[in-house]
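The chain below stands alone and is given in structure tokens; this is the form predicted alone.
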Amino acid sequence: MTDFTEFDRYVESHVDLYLDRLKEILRIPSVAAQGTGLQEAADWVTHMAQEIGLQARQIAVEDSAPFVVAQGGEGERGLMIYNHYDVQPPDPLDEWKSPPFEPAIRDGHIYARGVADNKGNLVARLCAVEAYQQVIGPLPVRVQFIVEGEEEIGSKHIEAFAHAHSDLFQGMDGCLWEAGYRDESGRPVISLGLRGILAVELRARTANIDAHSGNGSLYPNAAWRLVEALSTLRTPDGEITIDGFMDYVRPPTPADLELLARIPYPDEQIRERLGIKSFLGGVTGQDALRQLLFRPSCTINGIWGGYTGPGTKTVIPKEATAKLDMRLIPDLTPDLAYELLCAHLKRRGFDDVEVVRAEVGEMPARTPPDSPFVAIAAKVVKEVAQAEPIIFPFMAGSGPMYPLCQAFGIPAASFGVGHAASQVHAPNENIRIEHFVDGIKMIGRFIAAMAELPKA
């Protein structure tokens, strides 16, 4: 068993260097939704990977931000590490306490857009690879980073990348996924999968022009038409009522329920932090956790139509639009969910409501909790955090895990440097510096443990 005493000392003595590196990439406004800073960020990742001794190159996919592939090490086992260098837009800017692309350290935290999602994890992992080689020696496994620049807009080209470069995934024995955090109580969380997603717009149009609202007792109203269609999709407690939808939802297994029973879910703290009076259906504790992870959702992201400016305008809107997303669990797929939604609306008499599918969707994906890969992740996280990790079968969010991992039979697990109040996708995004340092220590141990991963 490798002794990590010197490794930990080395990491602690180089924290300033690691933070400087993190600040460098945080200053790059690599906002995928706006197409800014992506090449600059890809170049930074490529250069840093080369600087720490990896063979790194950029792979172009048509109309996509560059993919960075960085490889190093030798050994029987292969460890794939997935991250992304793109970030969410920083809006609303007036809610930031410091500029989003000027990293600021306050009270043991570092604040910047993308520090938790996902640049902090990316830099911690690169620094861990460097520290391992400096202190312990050559990498004992084949390490392969795959870093993309479109995760925040749905990883539109990652399936094409995976198909065109399927050789990269051969011989990979596990994938360390991009995200990870500690919960409200400070315990580290390991996640074994992601929910899928389908995003659509529903568009109602009832006339060629807006009309005077004095005709509201006679003329059709696009906003009402849309609301009436939306009301058929779910109940007030959040249960989806799309015809046939729930028939494809795989219920949790006894092993899943056993895993859930070991997860402390701080529902009161979560509601207090978010200012929520109650969860959908009034569920609490384990029931809330089960509903979060094992029930699909249908969410209205935004809705508009007619007049929304100041004052009053008495108008019957000719058109109205709603953006929705559906979070999917096995055995639902984006294609199936779309087909069921369209058929439902037609069957319920809303065939005039147009369903426009977003450019991308993502499959649900998960790794069995009894995988040896999960066991070594739990072991190294516990050793560094000095706390038993909480293992979640799914993250609540979605991502491109399936085309990179499950499609090739590669198990995946996720742990990292965030915390429950990291403000991911929100103003004042942050991580704790101590968690960033712990993340480096965890990856060093994980590399060593991968070399001892038992054969399947």
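Rigid core: the largest C-alpha set superposing within 1.5 Å between the two forms. None of these values were measured; they are calculated from a predicted model. Positions refer to the first chain, counted from 1. What changes on going to the form predicted in complex with another copy of the chain:
When each C-alpha is placed with whichever rigid part superposes it better, Pro369 ends up alongside Ala179 in the two-part motion between these two forms. Here the chain moves as two rigid blocks between these two forms; the smaller block's rotation against the larger, from C-alpha superpositions, is 17°.
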The other form holds:
2 protein chains.
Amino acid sequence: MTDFTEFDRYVESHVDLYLDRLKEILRIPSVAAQGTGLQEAADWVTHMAQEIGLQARQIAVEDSAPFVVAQGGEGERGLMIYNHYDVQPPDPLDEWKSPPFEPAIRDGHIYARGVADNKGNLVARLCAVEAYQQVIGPLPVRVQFIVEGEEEIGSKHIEAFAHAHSDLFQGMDGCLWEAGYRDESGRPVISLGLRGILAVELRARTANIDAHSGNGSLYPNAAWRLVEALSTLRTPDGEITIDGFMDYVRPPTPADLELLARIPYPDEQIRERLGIKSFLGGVTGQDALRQLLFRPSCTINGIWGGYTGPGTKTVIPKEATAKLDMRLIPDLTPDLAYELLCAHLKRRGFDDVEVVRAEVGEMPARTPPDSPFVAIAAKVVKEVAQAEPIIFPFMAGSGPMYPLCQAFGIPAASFGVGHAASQVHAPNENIRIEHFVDGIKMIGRFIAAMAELPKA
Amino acid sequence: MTDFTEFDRYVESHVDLYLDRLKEILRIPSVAAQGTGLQEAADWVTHMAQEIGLQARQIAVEDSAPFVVAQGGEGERGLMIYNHYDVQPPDPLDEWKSPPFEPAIRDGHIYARGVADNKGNLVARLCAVEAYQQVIGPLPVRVQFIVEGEEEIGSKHIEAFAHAHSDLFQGMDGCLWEAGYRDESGRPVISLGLRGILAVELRARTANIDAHSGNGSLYPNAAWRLVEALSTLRTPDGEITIDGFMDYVRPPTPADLELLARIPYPDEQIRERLGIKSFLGGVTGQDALRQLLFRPSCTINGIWGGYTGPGTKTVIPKEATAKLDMRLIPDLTPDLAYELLCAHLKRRGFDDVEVVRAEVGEMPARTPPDSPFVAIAAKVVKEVAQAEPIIFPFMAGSGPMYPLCQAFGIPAASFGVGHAASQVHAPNENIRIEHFVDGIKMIGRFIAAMAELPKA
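Next up, the form predicted in complex with another copy of the chain, please; the one we just looked at was the form predicted alone.
Every component of the complex follows; first up is the chain already shown.
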């Protein structure tokens, strides 16, 4: 087993260099939603990968921002590393204590847009690959970075990329996913998958014009139609009642349940903090966690129709709309969920309610918790963080895990340099410098452990 | 039986004078919502009533616009006449072909804000009282005008007025209500009552902050709670399912049904004009009319909550609100409907849905269609209009009929000088001059007929 004493010492003596590299990419305002700085950031990643001895190239698919593919090392095992160089928009700007694209160090933290999500992870991983080669020797596994520039706008070219370059995914034995964090108690979190998502608008339309409500006992009303359609989709306890929907939901396995039992879920504190009286169905404790992670959801994100101003307007709305998102548990795909929803409404005569699919949409993705790949992730994370990791079957966020990993049978695990107050997608995004350093140490160990990964 | 040949001739020879009077009051911008011109209009009514030989005075209640009470005549019978001198705001101004407070005559119509609703009626009635005395002799009944200045803002002082001056309502045998119109085919419409109204907001609140929809399978959602609460109030066919609600609804009497059978209801044309596929419950023809008039309604006027902008926002709304109005059939009062609604929601555990009552609220009011008072209204209207009147048990609009009439056991009937295209509450409000003249003739006859009204 490789000894990492020297490796750790090397990393610690190069922190200033690593932070300088991190600051360089943090200064590039690579906001995918605004189309700014993407080529510059891709170039930075490409050059940095080359500088640390990898073969790096940029691949564009259709009009996508460049994908950077960087490869190096030899060995029986292939380790894929997925990251992205684009970031969320920095708004609201006036809530930042230092400018979002001028990285600032305060109290052992580094602040900048994208430092946690996920340039800090990308740079830590690149630096780890370099340190490994400097201290320990040639990479004992085939390492392949895939770094995209459109993650924050839904990774909209990733399927086309994976389809056109499917050869890249052959011989890959696991994928380090983009990011991760320490929870409030300091325990590192490893996530093994993510739920899928389908977003739709339900648009009810019952007339050409708003009519006077004196006719309310006779005329159809779009707001009522919308309410009636919605009320067939879910019970008040949150159980989805779309015809056939639940048939596709795989219940948690014994390994999942074992995992769940080890995840702390401070349900009372959460309810108190949010001002929530009780969770759906009144569940508490681990039951709440299980419901959160293993039950699909159907959420009304917004609803509107008719008169919404002050006072009273005696009107029958001709139109009403609801935005919904559904979190999908395997094997529910967005296509399937959409078809089931449409068929369900049609079967009930809701011809006056149109179902319009939003651009947002993602496949659910899972890695079995008893996968050996997960075991090595847990081992190296625990060793560096000196704390038992918490392993989540699904992470809170979203991302293109399925088309890059599960579609090719590649297990995935996500951990990284963030912490519970990293302010991801919010002003004053930050990481702790010690976690950044730990992140480098973890990846060094991961590379070594990956070479030992038993064949299934 | 009084002969009206001479009366009609007198009226026709004084049309210019009557129109000049009408124009005078139309020039006063007595917009209750804006508080303008109310005293001036009250003064005009008071002076005109005095000029035609009535005893007139102004009565204010609290900070109300003045009520004008004008009395004259002697006899066994008392005839109350209810009108209002205030009008709706004239907006949108740019859609008026002539300024709203500069009465203009075009093609036999007179255009101005309030000419149909209801200064044209008020002036026609005053002129009729004068002509009666000039041509036929002293008024054979006790005539009492009650003219208010806050009808368009909900007659908010009328209950206090009626309570403080209940003596005015003793010995009154019927009330001519404010207005009426000819339908598209030219048939005069008489209305005998109006449905009550309760307006509320349902406000659901489930948390202190909007949460991320990744928690949608666990966290409560205000939009869902609102949908769930609403869906207990009504069936998709529009039948109200609020506990106990329907117990208070009096079914139509045989006299009502006879009335209904005589009301034309062009249901196909209405659906086509509004782009409505079918009415609630699929009813057609006279069934539709019966459902329209004799079934209480619960209408969502507006609904909103959460994210309503473009694109997707994966959020769980903490708050959601719906505005509702309910049309109430006797014996459902607004107080009762409100109590039943609150109890219904409470019984189902909707403690997180607040029911906030709006200022709008009115008692339902009915006059039995077989009342002798209705018979004389039908007789004089038919005689002058030379067409069979259509008698509606409930009018489309609203007004303070209950506190002025039914609360004192006084039957009421409403007819007047408008027509189907009078543009009430809209730009280019107008009446036909011939209908204005007919209105004067009808009231002359009504006064005479009232003296003959058999005692019950």
